[in-house]
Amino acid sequence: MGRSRSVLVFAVATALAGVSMGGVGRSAEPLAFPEGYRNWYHVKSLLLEEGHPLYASFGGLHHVYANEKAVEGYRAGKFPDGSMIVFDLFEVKREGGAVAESERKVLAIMVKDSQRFAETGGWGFEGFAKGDPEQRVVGANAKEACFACHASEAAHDYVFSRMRP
């Protein structure tokens, strides 16, 4: 594993524990908690389950979801700013053939920001360990904790997740 991949596994294995970096290092204004983010387009769901190379810090139930801006941005293959993508992971629990969602381990958000997020690709990143906007997991680290990985994506605007067809 690489280091950037070290440096993720790292900080979502810190918002999975539901470890609070509080004010440490925290900027006068810290990305807001999405409310309502339920009510935007719902982009996709995934399943990540064992044998997946990061399912150590990743695996559950992945749902996308994104603000009218960000859709724009999914069609046309650049995000405008003020585009909120939304990372929402629970884990699963299976019943009678089912898998469900259990547990939430992190809610996670992009904001696009073109000039105050310019050293990390124009996104800022926030993560809230098991979806409580009190418990912040990224802060000033989102140059490792996610751009580091995110920036993998260039060619997709820095945004792993696309459209549904």
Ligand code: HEC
Given for the second form:
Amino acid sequence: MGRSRSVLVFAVATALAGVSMGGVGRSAEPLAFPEGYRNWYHVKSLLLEEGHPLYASFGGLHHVYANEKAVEGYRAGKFPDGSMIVFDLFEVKREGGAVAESERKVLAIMVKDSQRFAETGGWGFEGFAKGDPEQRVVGANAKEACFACHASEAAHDYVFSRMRP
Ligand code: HEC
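Please supply the corresponding structure for the form predicted together with the ligand (the preceding block corresponds to the form predicted on its own).
To see the whole picture, the full complex is given below, headed by that same chain.
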């Protein structure tokens, strides 16, 4: 390979590396669906009934799951990179005095990567309508759609829920 050709190849390779490391390429990468989250640590469940201020968006029964790193985070009050938390929300059906899960409304996730998501407290946010990995509902709107509210929990690293005693 001639000298001018190898200089060109080097320049192109450097430019590509610049894109993937400079944030542009990386931040466009969608957050992965949390496969296997039902085997993670179950943090808590909560039933939000009509009359609760968040009923319109979060009414129903939800479960919160944490991966191993996030369990450390719940204990320490500060979550390490790689922490993932799932918020799994269902409609409910009432029958004979029992309240049971029915259709899934949304599966929401938070993923800690303090550099990549520096603008939103170090957390990436995504939601999957009906828990379908193909139906993303947040995308580039995490700041307004999710972080605006989670920001009030700054003292707990932007996480609302707590480990049960
Ligand atoms: C209006 C406020 C509000 C908005 C907006 C909001 N959340 Fe939350 N979120 C909460 C509250 C309150 C909890 C705690 C629920 C509990 O303790 O059971 C929570 C819990 C969570 C959890 C479990 C970890 C934690 O913080 O306890 C995840 C994951 C989550 N939300 C993701 C999202 C995503 C993704 C969005 C954007 C689509 C979003 N949230 C928007 C209020 C909000």
